[in-house]
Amino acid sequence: MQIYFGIFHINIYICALKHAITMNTNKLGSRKPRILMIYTGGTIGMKENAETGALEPFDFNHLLENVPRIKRLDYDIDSYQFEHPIDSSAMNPTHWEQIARVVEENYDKFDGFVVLHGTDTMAYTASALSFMFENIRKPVVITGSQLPIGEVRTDGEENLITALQVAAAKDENDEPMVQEVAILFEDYLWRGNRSTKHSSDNFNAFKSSNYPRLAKVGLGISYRREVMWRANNDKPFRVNYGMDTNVAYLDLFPGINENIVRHLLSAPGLKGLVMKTFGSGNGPTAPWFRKALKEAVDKGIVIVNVSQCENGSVLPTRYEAGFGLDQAGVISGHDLTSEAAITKLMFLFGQGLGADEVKVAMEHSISGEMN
């Protein structure tokens, strides 16, 4: 009896244990992650033209035929496509509204969003939409290829995958391990407005030279928290939209003609010019280039100043040549890469603010763009 009794006491405790071990289970978040896909175009879902040759975009739900080891993650994905699919050259701010409105509207539905698009533009993308999505605090991974997903070999498949993965991860708290715009490609996740395609023929193809990788993909997936944005206030999600295109860019060269500055200068409607320097933010020390941006900048328009190079920052009294830009009231874009210097003019023209509201702006961070 006292054998019987023992058994019996065994049992209710081991179900307890069960039951508890249940529970703690579910708090730590055990249901599947859920994680919605947004197919906008780009060679990762492309096909080749059996006449043309050339690469053209396909349906996506055929492209998920083409993974089916996306089966094995046991999530929950949904998937938007654009109605009509995309290749990036013809990405422009209207898509950005397109793709941060889908995620507006499903933000609490989903734990993550990943983003498939295409290589040529998606540095863009990515610094349009970390300034659009204010407040964030899940993951948007913005993915793509080099290769179609269909063909034997091919980067796309495993890009997809781990930017589900990525997507889907948690800490140990049951929160977003990525809070934030990021670009995944190949070995390594990138904070989306640090990150500029460096290659057209590698599999890496994106890098970001002045700020650390958010993690490195290999056996596992390593993540640098320490790097990693979050938002320092509990203000909830928003979207901010609204683009200004009355920009452009000013590359420098040696020999550069007056002329064309001028005329650029003079454009109907301009408001804001990224002017690509040479160096730490030097330019050309000729009275008719001083002359010229001083007046531009006297009549309104907004020139930040941002390095060819791909490393460093613009360091505008460093140089005479550089000083000079200074003075003529050129703003320093410190450490910006141009595809976030240029999203970030739009964006803050965008929001209706004056010449010197943009100014102090493009100085300060929004999204960890710049230190």
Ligand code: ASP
Given for the second form:
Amino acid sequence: MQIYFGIFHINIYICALKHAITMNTNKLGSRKPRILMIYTGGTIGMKENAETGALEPFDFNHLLENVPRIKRLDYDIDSYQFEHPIDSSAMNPTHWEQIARVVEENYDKFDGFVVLHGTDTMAYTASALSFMFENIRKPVVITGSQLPIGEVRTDGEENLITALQVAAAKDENDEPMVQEVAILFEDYLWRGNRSTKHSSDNFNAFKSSNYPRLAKVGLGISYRREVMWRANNDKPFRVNYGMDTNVAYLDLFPGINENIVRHLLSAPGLKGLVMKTFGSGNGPTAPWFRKALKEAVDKGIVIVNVSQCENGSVLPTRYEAGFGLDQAGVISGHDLTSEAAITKLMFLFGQGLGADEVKVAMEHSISGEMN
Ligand code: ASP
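Can I get the form predicted in complex with aspartic acid (ASP) as well, since the one above is the form predicted on its own?
All chains and molecules follow, beginning with the one already shown.
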């Protein structure tokens, strides 16, 4: 299907999972920035259901019709939409694979990619894609909005236009300014695997508490080259597929009891656990707690310690309460976000690594997710 906006046109491909996108090849000689938009759903494209009043994903035409300003960007834009756009709460690794495959199949044809996505799980998708994309040298900018694009006060139009500009931006050497998976939301561009949704209300919905912003959006977009990711080799881009979902969170709280902890640790198939701990990586000092963790580690379960605090790092040996976890064989997640920690575990197990290899890899950065 093609939609024409005066001299500007957008090709829309509504594709099912694993279907290759077809390109309009006569545009490849063009010197305009070439951007592929991937529409997965989310509030940005939602409409109110007349009966229930609830917001539901809607199709891409609706979204584009509501952003007439897009035609003032002198870009060649193609788009791909999920056959059934989703609320991002329904996102899962199959969808990540679908997005990754579209990027892989079109990597050489476009200067950059904009992924339209719901905010609820955007940080998980950004983290997962950042691990899957090896040696990436092009921008994958994920954005969405708090208010649907058809609403008068929507933040969606601004976010979409800015995301397209970021995806098209070049540095002084004519190389893509952004060469990583990033989240663009309202005033900031963040590294995707460092981001967390921190507000369900604020237009600045994302935060990256352990890593500086990649760019500030104001009258212009001021990029911070010194904090941007660059692949440190000349190997080609590749996508590593495979996510193992045999993972879980254990969120600690005062009063957590042995039955619950042991029940979770004995879940059939469990391979990896992200334990959200207090402060700088501390947990209950009760002997049963440490014993239960040690038994799980000895069985081959990888337990990663991340802090419930947004800012700062796990320092497992600072207090006895953290040291005990370290002694039980729990590994440090350093300054990982919990979204990055769980998707990294899924990714590493999904690559076929054994528990010992995963433990080593968890403590090394893959794509700038930890210091
Ligand atoms: N529930 C929506 C989603 O994540 C929220 C949003 O897009 O802001 O799809």
